[in-house]
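Next up: just one chain, as structure tokens, the form predicted alone.
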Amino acid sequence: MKFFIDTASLDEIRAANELGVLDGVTTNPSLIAKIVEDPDNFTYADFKAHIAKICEIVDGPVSAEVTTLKAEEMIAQGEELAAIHENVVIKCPLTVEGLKAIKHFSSNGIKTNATLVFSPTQALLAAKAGANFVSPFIGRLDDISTNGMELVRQIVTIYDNYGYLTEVLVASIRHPLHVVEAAMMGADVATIPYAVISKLANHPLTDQGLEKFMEDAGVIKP
């Protein structure tokens, strides 16, 4: 499975790479508006060049999202910020608007990220239309009563059914357990805030065990 860092601070994007398992990073307008300083002065070229300081940290896909619904306004965008680097992917939602936007994507090589996807038949279309990712909210199924993991169940079968190269791409993923199983179902990729991140490498047992291992290590002379 490819872990992905859920975030647009460059501080929490670094600190995951130096762990040595990121494998890409997957940004939104919300999780961009949370590290801008000056809304009032932040522009669609501070974004690009966001984008692109980015891609400098991280060799792996990066999702940057369309901030328009109509889907030449998409190509448009889409191509301006495929243009930043070749690792950049296009986040389009998952809409008829979107739908022809990754069809013309994917027909002139430029990579997708089919977003909001909260049903079989969004990720089936995204995957006949040619995207490489496709993005199930789990954590946002949960919040209203749904079982977000079975969604990711049923794609995983649909993709395996019919032999599409889509990558599942687990996102608004809230917990470690979250991590576990999509793993378990076969999921591509998990798309991972960082303070989950954080949280994966700890159990208390280990804590335990390196505080008796430290204490005996005293024994042992230099």
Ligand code: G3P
The other form holds:
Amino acid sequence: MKFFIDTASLDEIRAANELGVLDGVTTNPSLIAKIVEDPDNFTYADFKAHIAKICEIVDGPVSAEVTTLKAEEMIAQGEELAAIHENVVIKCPLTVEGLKAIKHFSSNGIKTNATLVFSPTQALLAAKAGANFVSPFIGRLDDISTNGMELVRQIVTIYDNYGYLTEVLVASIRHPLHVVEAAMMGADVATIPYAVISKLANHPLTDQGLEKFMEDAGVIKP
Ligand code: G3P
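We have the form predicted alone; now please give the form predicted together with the ligand.
Following is the full complex, with the preceding chain placed first.
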């Protein structure tokens, strides 16, 4: 299973990368907005420069999202973003227009991540259009009393049925149990916020056991 970090923060990306288990990065316009200090003077060139910095830190796919609703404009933006670095993956919303852009990119060797996916039919379309990744937003489904993990199960089954190569990238992860469930279902990737990544290694019995071992080894006083 691949672990991506879901953030645009360079500090968080560096910290997660130092753990040695990071395979890629996903960003979106909301995550980018969080790292912008002066929104009035943040240009598209600044956005591209930020994506380039992320690519320098992590040797793996880096999703950069288009910020327009029309396929033609998504294609123009996506081609510009793809030129930043070979690891850039163009994140397109799974709308009718987004689907056209995904098809264009997949036919022209540009990698894509179909985002804002909330149904199995959207995921099926993403695979048929040749998306490299599909991003079901499970936390946002849970937020409206709909089982987000059930969508992951459906997508994994559908893709297995037909041998689609599109990787299931579980997004909108809110807690470690989401990561466990995604792994149990055979999802290819989990994109995880830093706060959740930092919880994955924690266990109170590990802390308790370690304290006792350190005491018995004379490293710390009881
Ligand atoms: O990157 C997209 C996704 O992970 C967003 O998560 O927490 O805003 O629903 P969230």
